[in-house]
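Only one chain is included here, represented as structure tokens and corresponding to the form predicted on its own.
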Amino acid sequence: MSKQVFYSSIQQELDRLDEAQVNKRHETVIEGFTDHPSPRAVIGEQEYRIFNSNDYMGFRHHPSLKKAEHEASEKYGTGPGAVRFISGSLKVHRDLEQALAKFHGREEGIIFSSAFAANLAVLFSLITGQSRDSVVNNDTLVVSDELNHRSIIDGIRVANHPKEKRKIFKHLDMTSLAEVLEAGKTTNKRALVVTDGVFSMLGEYQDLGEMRKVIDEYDAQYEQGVLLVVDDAHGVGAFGETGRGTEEVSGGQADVLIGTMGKAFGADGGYVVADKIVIDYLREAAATYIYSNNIAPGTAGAALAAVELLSGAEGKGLLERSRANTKLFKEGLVKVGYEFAADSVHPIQPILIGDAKAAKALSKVLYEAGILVTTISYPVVPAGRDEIRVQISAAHTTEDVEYLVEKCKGAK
């Protein structure tokens, strides 16, 4: 019965989270979607406009993706069968890797079961420099933006890297980055700088052009150079004139770019694009690639269709509509005193509330009006920076956006 003592301590933590209204386990169960041009979630007998999805282009309900998913499943089956080094690679997986590499102007690509798995793999493999055993590498300085995603934080932890070799630079601050690289150049052979492209809590983005200048300045001062790794999961497919993400917006290029098919591309799974030598190494070193099944063939077929769509005229039109919807929403609420991240031009448009209970109250008002949004509170964001994260989609109609603005105004 001693385990009951442990269970009691767990219950106390659950009670604390419930009291603070920052719990996450009471998830909304969506029973289906309507066939409205901007599909709405069906919960019980009510329809809800969806403003809490990463489906920035509206691709997950697109007929072309559904058709491609069905055709790939018919051809290859519902699952991959086994990991790739055992049962081989399906052609649809290789086609997708090559399409993603071409989309980003890189030599080669590799796909993972998720972007989280891709981050774990890339950081472990490139920090340790080992292809099998977790051997501590004392020659690498790891430098991370202070607001990086949890998957980056865990990737660095998994590498079992010495704490004195892990450094944080101030959020979006290139002077701080330069100071860290300057201090580490005499005691490290190489440096790995890692950052989100778009930061999902505020919709801010890293200026990769300025970051590239700092890194290039220090590259020759490290025996093995300075490597830039960017997780642009929220940027790729949704950000930039042609959807090439933060690189396109800021004019800087990563050495290793990590993305996802589970957001703007409307499917699932993560990927990495880089020089061929890096991708070849990841196929030998990345545990979450070697020992984990790939995404389903149907999912790969849908993602491939999304890349093709985004690269054409329809994709250009969807990106334009996304920008127009984002502008309409933000301008409408700024006029009545709502606060936003000043520089956010991404479809992520969080309403900054600053109090967990007030944020919950606003989300409840919107829910009762048939609108799905998400409250983000500590520890996902710092205490006192609670927000309603609104995510705009190209699938939203003007009427959808105006309806959300009107309901937010009424709750002010």
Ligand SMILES: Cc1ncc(COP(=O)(O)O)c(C=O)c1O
The other form holds:
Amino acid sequence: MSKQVFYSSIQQELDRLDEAQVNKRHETVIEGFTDHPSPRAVIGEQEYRIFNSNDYMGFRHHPSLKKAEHEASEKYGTGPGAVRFISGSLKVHRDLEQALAKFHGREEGIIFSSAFAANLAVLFSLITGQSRDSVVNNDTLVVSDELNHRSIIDGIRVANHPKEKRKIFKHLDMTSLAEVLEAGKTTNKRALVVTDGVFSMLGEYQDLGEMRKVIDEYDAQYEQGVLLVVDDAHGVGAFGETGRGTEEVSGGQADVLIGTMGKAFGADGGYVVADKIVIDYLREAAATYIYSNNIAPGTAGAALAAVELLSGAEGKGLLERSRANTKLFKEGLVKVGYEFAADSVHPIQPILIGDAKAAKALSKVLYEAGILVTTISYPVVPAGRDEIRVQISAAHTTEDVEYLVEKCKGAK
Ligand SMILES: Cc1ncc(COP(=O)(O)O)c(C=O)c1O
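Here we have the form predicted on its own; I need the corresponding form predicted together with the ligand.
To see the whole picture, the full complex is given below, headed by that same chain.
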């Protein structure tokens, strides 16, 4: 059968990935977790301390989230039923959107099945417009940081925008951004600058205060202005004194802010907060909202509980704990001679190993000691910059962090 020929070409690709040792499909299966407050992953007969998760606040095992999830599914059922323009919005979805808008000090919010879906929606809708009949002008210059997340890259691809209107600026480089905006100002009506807030490989962040200054300078030079779009998936809920993310740390505001509820919020789904007009437009133009189910009501209930916790004293305390754990970890490693691939103040802490084999060997030693971390090698990072990515959580105890430091020390 001809389909066997098709399959054999797929098999060749799988073989290539296996040979290059860059495959991803052999995922670890976690059978369960031990109890709160510092849950360990159960794999086979072993328990593992988790240093490779985005659950920065430890919310996914928090009793308040589990209770809220349960109550919302009791009240609304386990699934959304249909897309919202067909069967209506559940109140828990609207409550969550309003809570997220309030949390970030914005007029309105909209939730998506994921931040990936939110990025596709925002970029497609704001770059291209919704349909052939759309009256939204698409004479837009799109300017993107060279290390932006895959969902931003794909969002720009989906918009199918002419190549000459898609530009990259050098990673975290405001001079480069200004040069791109300068070059495009006479041939484009408006510009859209898009960036990650926190960059997940190294824990570095875009200085939104500095970026805002550049954008404000060029705003008046484009007929329809310059819009700043920030995806702060790793920042929201985890970064800054009160968990407002990169905006809080670097002091600049996005016009359109994208976040996820699948990391620090301990739930799932993505969101956008912005001026009401932008959100109204997304409800009309965003295909991943209009034609795709929203998150389950239980998930929305859990996320709402996370926003409430983050807005109160408990959230503040957890953020403090996360910072203390991060400091303890970093100081412990520096003392024994480890270097970091970037000077991150975020709970993402990249230990520079510099060689793929050595990085794999260290992560194996840690795994055998009951610790989960992530090895990141070329091509995700440049050759010679291989790292072990450690992710610190407020759920870690001091003993957890000291244990990790001790094991890294032993492997030096
Ligand atoms: C910057 C960034 N944006 C978007 C996402 C996707 O988030 P979600 O899992 O909600 O789709 C991630 C997660 O990997 C991310 O790091």
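Residue numbers count along the first chain shown, from 1. Note that the structure is a prediction, hence the values are computed from the model and not measured. Here, rigid core means the biggest group of C-alpha atoms that superpose within 1.5 Å across both forms.
- With a cut-off of 2 Å and the rigid core superposed, Val381 has a Cα displacement that reaches or exceeds the cut-off between these two forms.
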